[in-house]
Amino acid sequence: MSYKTLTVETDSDGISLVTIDLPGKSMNVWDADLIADFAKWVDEFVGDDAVKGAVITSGKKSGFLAGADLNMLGGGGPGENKGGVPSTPADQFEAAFGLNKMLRKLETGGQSAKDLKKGTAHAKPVAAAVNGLALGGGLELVLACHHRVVADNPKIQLGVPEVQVGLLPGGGGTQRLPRLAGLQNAAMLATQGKPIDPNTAKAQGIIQDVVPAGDVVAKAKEWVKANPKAVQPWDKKGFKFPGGGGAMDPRSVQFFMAANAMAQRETNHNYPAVQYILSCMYEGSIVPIDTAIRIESKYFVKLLTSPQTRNMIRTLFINKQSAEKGEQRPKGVPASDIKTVGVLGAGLMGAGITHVTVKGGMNVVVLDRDQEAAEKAVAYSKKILDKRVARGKLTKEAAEEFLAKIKPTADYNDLKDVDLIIEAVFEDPDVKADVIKKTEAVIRPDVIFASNTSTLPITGLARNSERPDQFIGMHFFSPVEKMPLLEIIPGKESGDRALATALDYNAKIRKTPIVVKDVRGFYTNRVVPPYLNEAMMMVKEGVKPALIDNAAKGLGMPIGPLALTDETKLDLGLMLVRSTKKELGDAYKPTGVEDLLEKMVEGLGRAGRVSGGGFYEYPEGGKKHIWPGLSEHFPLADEQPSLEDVKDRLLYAQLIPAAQCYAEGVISDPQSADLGAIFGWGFAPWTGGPMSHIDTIGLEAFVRTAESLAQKYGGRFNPPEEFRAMAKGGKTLYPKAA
């Protein structure tokens, strides 16, 4: 039998070597072709008496199998037929159960569970020879094999990350993992989605052997030859969960009580997938494996057909992947060959940009006012690398090679051979104008000049350039080496080559890019300030600061807005307010927190965390806490708002300006707005982003709630007219599934 995605070679001992190798793909995934091929092979394997056993491996250097192709799951719900999702609930269940059914047939050899338990039947032995990462459905295939051999490489990742896109392991992962590793280890893997290395997996009982990479297939074959009759542990009579399982075992009862409470504390009830994973494990521990995997598929379908999961898959996987592959890159522009980048400024941003540029495989010439200042970029990278060396994640030689790619200088002539300029000097138009002119005097005529700025319009900066068509904005976020988003801002005269080069550079540093309109603040800094301002307005009103920040965490924000204001510095906020007021003049609209910022920064000397404290105190060696003196200057109100009221204000303080940016064309599509929100300021990932969340709420309900908030708290909550019109027309931001 021939296959598109497999090669099957059977040796003289009757052992088949099954090699998974999807043509034209860099990584093996469960796509429609592999599922069809694998099902055919399992049928053939089970039915052919001449074949005595099998070893399953990968033909890819990139890994074993990375799980399901989420593009197949990107749409679909009841009554829909998009992305390969069947239209009726019964069909949806059967489709979801298909992988479970196939893997179960592989491990039982088509024999009944009853006969296996009685010892009157057995399966043909199947071993996994894992030569690279095995994630999600890839690990679930490994678990369905009777023996698991993995290459001895600490970089190999084994895990079930489905929870990160709102799903649960749907190929038996919630059932085989606890039967191998115990409930606690399995729950940690499945609810957190973090991978483990081969030796950790062996210690937990998930795999049996860790061997040199060149021996994985031979060792797997050796086991198959030595074990002609195979039965999984859970198919043997008297099987018990390691560490206890079931509804009556005190150990498992105690575990589920604690695990459920801890999970909801961490997720704030925003992630049903976590709850469903624990439900799968609890219910599955009470019943036989054949019933357990049906329970798993039931919960899998409930998640897959929910708006939340579809939003998460669409934003966090499909749209993210498209953006990172350069979806917005102008067509027909030749790829740029960026080998050396000139970075202007070795401060916090310039040093971070230098680091990620070298990490992306490029050399850097970093320039500052003098040699000592330029050397700070080297020191910045050295500090990061030293930590990695100390943890055993990097060799000293590799660290030295990394640092050797950075050339600090104070001489503009050292920029003459660079392929791209990224300017990251002080956020002052005059300072930037000076370095633009000095740099253009020495660089090649074809070099693109990118300015890193968080608020200054690119068109205005480009007036200082003699080649505005080669001038573009790149807004990095701090700390650069950790923050995943890059805003790319074409100016009025920026040409296609400037945008293409910016995206080519981004592909090397592997950030998630969005292209935004050239307006003051761009996208993220048009949305974040109103959100932070709303929190500060509540402080002025006497709302308890702990209530404000806890409400934000309840929404799924990684950090409360008052704590975030401390991190981003109140004095910077005050400076931006004053510079905006100066630039806009009579057109400036007060935010309502100018007096609070002045009092905190200039009156009380509380400018933020780096200055010793702001809304919070940061005791050395202790835990941060709300500054006790805050209530003396901003007295608490006798009557406090409800948690839901505070949540609504903080949520809509982000949704409204995000919607305004979309309505005004600052952001051209809903997917970029969602990506920018989640990866730019940490907007609740469970929503799929603000535009996805508005669609899920429904535009009519969104407009109604916004208008209600506007009546209570002011016109800043008024929804854009375009959204009112869309609500009346029954429209959605994302196209409805066909």
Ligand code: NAD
Contents of the next structure:
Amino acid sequence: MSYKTLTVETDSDGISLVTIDLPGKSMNVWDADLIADFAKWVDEFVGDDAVKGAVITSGKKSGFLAGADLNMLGGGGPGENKGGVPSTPADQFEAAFGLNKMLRKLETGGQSAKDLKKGTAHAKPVAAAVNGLALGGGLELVLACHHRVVADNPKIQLGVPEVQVGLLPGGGGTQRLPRLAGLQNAAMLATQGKPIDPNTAKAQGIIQDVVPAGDVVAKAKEWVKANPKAVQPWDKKGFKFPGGGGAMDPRSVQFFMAANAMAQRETNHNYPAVQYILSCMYEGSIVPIDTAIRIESKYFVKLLTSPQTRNMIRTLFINKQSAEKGEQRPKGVPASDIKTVGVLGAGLMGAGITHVTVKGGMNVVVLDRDQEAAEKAVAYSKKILDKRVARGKLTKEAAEEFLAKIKPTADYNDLKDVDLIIEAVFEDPDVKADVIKKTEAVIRPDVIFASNTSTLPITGLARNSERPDQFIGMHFFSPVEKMPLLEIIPGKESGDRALATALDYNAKIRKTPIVVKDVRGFYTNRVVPPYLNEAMMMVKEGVKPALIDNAAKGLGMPIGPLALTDETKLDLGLMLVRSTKKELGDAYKPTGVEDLLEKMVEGLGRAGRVSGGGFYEYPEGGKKHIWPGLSEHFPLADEQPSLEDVKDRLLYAQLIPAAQCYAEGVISDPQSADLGAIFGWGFAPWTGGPMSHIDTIGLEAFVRTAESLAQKYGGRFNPPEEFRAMAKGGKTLYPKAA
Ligand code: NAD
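Hand over the structure of the form predicted together with this ligand; the form predicted on its own is what we had up.
Every chain and every other molecule in the complex is listed next, the one we just looked at coming first.
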């Protein structure tokens, strides 16, 4: 029998070595071919008396198996059918349950649960020889084997990350994990989706053996030979969950009560996957495994058919991956070879950019006004590396090697061999003009020049350049080493090579890139200020500050807008208001919070967290809390709005400017608008992003709500005309179901 995705070699003892190796792919995943091949092999294995047992391994250096190919699950929502996705829930159940049935057949050897329990039958032994990461469906295959051997490498990730795209482990993970590791460990793994290393997995009972990498197959085979009759623990008589399980066990009752409450507190009811995982574990723990995996498949399909899950899969997996692979890279431009980057400015941003560039495998020459200032970039990286060394995550030698790749300087001549420039000096057009000229005088004429400006138009800055076609914007976010988004902004004259080089560089530092038009604030800074302003407007109206920030968290924002304003500094907000006013003159449109900013910063000295406090008080060693003085200066209204009203205002204060950006072409497609929102300012990930969310709400309902908010609170909530027209035409932002 021949297969597309695996090879089977059976030795003279009748032990088959099954090597999974998807042709043409860098990593093994469960795709339609592998599922078909594996099902075929399981049938043969179970039916062939000459075969006595099997070892399953991977032919990829990159790992064992990374889970399901999510394209296959149809993240292309609403209804966008990217890979032969079953169309009815009944078909989807059959497809989901198919994988479960196949793995169950492998572990039972095709015998009935009754006979296994009675001890009158057994399965052929199957061991997993895991040489690299096993995630999601990959780990679920490992769990369905009777014995699990993993290479001794702390970098190997074992886990079930499905929850991160709104799904649950649907290949038996919600059932086998608690039966191996206990409910608590299993719930942690599956509801948080964070992987663990082989030794932790062994300590939790998930795998049995951690051995040197070269020995995994031999050790797995040894076990198979020594154990000709295999039965999973849960198929044996008298099986009990480690640490207790089942509806009658007081330990599990207590666990589920606490776990449910905690899950809802963490997720604000926005992520049904978390609740369904716990439901699978609860319901599954009171029935035999054959019923339990049916329950799991039922919840899996329930999630898969929800628009939010489809949106999450589409944005957080499919579109994120294609953006990171350089989907927006102009075709036909040869790949750039960036070995050394010149970073101008060693301040907060320059130091962060230096760090991620070295982490991305490049060298950096970082230039500032004097040597001492330039050295700050080295100190910045050293601080990050020292922490990792202290935690045992990095060797001292590796840290030294990292720092040796940074050359701090105040001498422009040191830039003469760099392959790319990223400028992050003061946000002052004259300073920037000066460094552009000085830099271009020494660098090779083919080198691309990128500016990290946050407010100055790229086209204007490019006028200082001799080579405006090689000039581009690269807008990083602070702190650079933590924030996942990079906005790339071609100016009017930027050429294809500038964009291609920016994306090539991005691929090395592994951020999520979006390409944005050269307008004031680009994309993210067009949307975030109106959102923060809305929260401050509410403070002025007397809405309770805690209600405002909690409403935002209820929406799924990681932090409330008032707390965020404290972080991003009120004085910076005030400075921006003043500079925008000066620049735009009569064309300046008041935001309505100019007076609040002025009062907070200049009247009350409440400029934000780093200046000792803003809307919040930050007691040393204590928890932050709303500044008690706030209500003296902005008295609370007698009548407070409902939580839902506040949520709507805060949600639409983001949806409307995001829609405006899309309507105006600031951002060219819904995909980028969604990625930029989630990875740029933490827009509620469960929605799949603002454009996905507008589709979920429905354009007509979106326009109606926006109009009623505009009537109540002002024209800033008016939806863009283009969206009104789309609503009338019954259109959607993403392609509709066929
Ligand atoms: P910063 O003040 O921390 O650092 C600026 C650095 O530039 C300083 O070290 C300064 O000595 C150096 N510098 C000034 N003039 C110079 C000159 N003529 N030659 C060489 N070096 C010079 O500022 P920052 O926050 O790092 O911001 C830098 C740039 O990044 C600005 O354009 C800013 O708008 C942009 N930006 C900032 C953020 C942020 O959150 N801070 C985010 C995105 C973009």
